[in-house]
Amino acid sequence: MNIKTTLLIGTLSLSLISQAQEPIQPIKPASNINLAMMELGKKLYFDPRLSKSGFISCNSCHNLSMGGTDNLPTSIGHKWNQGPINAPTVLNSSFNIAQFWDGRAKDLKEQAGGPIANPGEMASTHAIATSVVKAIPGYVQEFELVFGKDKINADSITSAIAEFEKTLVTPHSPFDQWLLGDKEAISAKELAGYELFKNSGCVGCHNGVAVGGSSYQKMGIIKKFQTSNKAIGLAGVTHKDSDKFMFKVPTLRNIELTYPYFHDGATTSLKQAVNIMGEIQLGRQFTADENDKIVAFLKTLTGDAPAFDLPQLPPSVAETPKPEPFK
């Protein structure tokens, strides 16, 4: 072994311990997928005749170019229904431990359900969705190729969704190729903010490869959080009073996309978000020079953006149930 590939080697030794020291690991690009299953996936990701009116399709609530939601306080769906709740990125979301604000989905698979049978969602039902893909000839060709004959059900279905949804992680970002080891990846400023972020506490419950998503925790420790949303978190799935307002935590990554902000969507701004958690969650006061340093911090989360060709859907043909449009 010569000079030059002991040092190499010594500098990666060197990274890998700097990585294990810090309480944030980088994204691995998405790994071990079924790429037949995947395909079939992101079809029905953007198909909206999933939904009772032929309008409403995953993406229109975590929409792939606008950071994996919809830039709204709350949703709209069927009718032009208002939602509860804010509505979750869905990219990086494979690293959660549960889906949904208060965890009511195991994984994405039973994630990948909800909205298709939600009234207030997608208002259609298992049983008439698989209908729909049932008959549609591409989809019955492409299913029996991924899944075997006569398997088009709500479980295939929703197993499609959520093997495309796990490709949907964003790498590269400035501060993952700062744990990586370029120490030019971020500014002065930036690294400040995050010396900031570990050191006022935010790591507490922003950590691990999604900087959040990997724990529940009560919104509003230090002082009561103020919102008009009726949404009780975790309580509504344990019905238990100790549950009440714990929610699980957001992942931060590519925060600057995401807003607005918390479970009720009550600011659209970066700044103000970091104020408001700071004073409820942490006791803490930010001076604007810290409240700059973190939000300069939490911009270089942003990732590489899934990139991929949009999907062309199969036809529907003259036996395929009709959507009921809404007025």
Given for the second form:
2 protein chains.
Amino acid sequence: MNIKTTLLIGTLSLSLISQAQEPIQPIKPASNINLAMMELGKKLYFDPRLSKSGFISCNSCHNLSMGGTDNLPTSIGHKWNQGPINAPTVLNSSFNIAQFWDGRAKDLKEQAGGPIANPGEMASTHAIATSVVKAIPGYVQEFELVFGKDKINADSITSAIAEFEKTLVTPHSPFDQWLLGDKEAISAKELAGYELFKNSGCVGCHNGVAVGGSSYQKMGIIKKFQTSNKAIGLAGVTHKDSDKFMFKVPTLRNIELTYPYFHDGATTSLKQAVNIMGEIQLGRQFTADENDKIVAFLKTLTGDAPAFDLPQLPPSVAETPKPEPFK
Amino acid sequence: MNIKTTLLIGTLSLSLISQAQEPIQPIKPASNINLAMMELGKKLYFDPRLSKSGFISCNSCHNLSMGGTDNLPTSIGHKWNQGPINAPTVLNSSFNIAQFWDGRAKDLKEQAGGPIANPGEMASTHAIATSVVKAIPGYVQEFELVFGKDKINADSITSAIAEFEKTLVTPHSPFDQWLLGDKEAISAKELAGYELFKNSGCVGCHNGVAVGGSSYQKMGIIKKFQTSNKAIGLAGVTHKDSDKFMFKVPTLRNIELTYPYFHDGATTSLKQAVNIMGEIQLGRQFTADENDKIVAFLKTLTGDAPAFDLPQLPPSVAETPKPEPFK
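Could you present the same protein in the form predicted in complex with a further copy of the same chain, rather than the form predicted on its own shown above?
Full complex below, order starting with the chain above.
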């Protein structure tokens, strides 16, 4: 072993040790993916025929050109219905302990079934959506290949969508490169922001691979969160008063892209969002300089967006049930 | 020159001769494309921030996963407004003599400006859309690269969108392969359908590269077209009574994907559409066998869809004017 190799191994060991000590871990690209199921799920994700109107797809509100969100305070649903809560990003959502702000779906598959049948979102039903997919010859073939003959149902449809969503992770952010040993990947200011992020307590909730998504926390621990939004969080699921305003901690991955912020989507700048979090969760006023550094750090969490060809959807035929956009 | 080469040249010459005699020409992939402008236009095409709501992009109604249409009778616009006419496909629209059913836009660039400022579609204005794009740092950089400094305006925005749209052609359909000399590319039945298509007179209007798009014709030459749609066609532009119900002949390229049919979008099957055309334009009742053959031919006009990575849009910042989805 020459000196260069020894030094290299030494450096790598140090990196691994330091990484092991960090409360945030780098994103690994998805593994154990069924590629045929993923491709089918990608089509379904982009297919507005899963909605009553034939106009709204998963991608409408979880837009993969826009950080996996719609960048609106709350979403637009069937007949321009105004949604009750900010649409969380689909990116890295496989790392969440549960889905939706209140965790009412245990996994991506269960989540995928929600909006399809929500009258204010895609406004279809699982039965209708299934009958549409069953009457599209291209899907019939593809489902047979992936799931076997006559296996088109809500279960297989949402399984395929979830398989695609598992691939929607964003590795290779500057911060992950830093975690993996490239000490030049982030600037001194960004690193100072990370130190502040840890020392101020932000990391107590925003940690792990997704820098969030791993626990429920009360929105407004120290000070009440000012909002006109009516969501009560986990309490709506558990019916426990103590769970009122408990929300799943959102991921901070790609936070630069997933504005506006918080479950009410009322905060449009990252600067404001950091200050509000400091005040209501940590009882702390960040100075302008501190805020600046933390924001700089947060921007290092933007990773490589999933890259794939826009899918081509199999066409409907005369027998396919028609969308009802204006009924 | 050996016998094989001589035969090959003979076959190619025959193909070229036969192709030259056909009233339909194969699609050539786009040429003379400014790639940087095309990439910028692709982003703008997918960007819902050109709409008032932040929810509707060019791709919403001219969906490139769905044959460049929305597959709805008429489109859904701002606040779920019901559009007055079927959204024509953007695919191969560069071959049209003019844009919109009534030809009121002379080219793709002029067309692109229409929906942005239409209160029932994207409901923005050119001034607002420009101010939004100007306040997105990623766009500012990209426009400078493509158009020069301080050149973000309705003209450059629509130029970029049009440059992208010029690339949205669909070469390599089975019929084009046949036109280019591969006599096995279409079946005997499909060829018989093509002969019927020519001999019955369909080709009188549906000809050229786009199998349509090259002239205006009265909808209902022989018999009145039954519709509740109020569009009067070219007469709305020229104010000539003789232009009433004159519409631009739609392309038949990818017609299997661009259902529902006609300017009212009321016909959902290609079979029905062929029969209606026979009756009202040609005064002819196709037999079931004839209809079947023509439909089989029409399906050979489906070409290779444009393939590209889903674009990633540059994020808004705190200063970017916000969408107003519910105002």
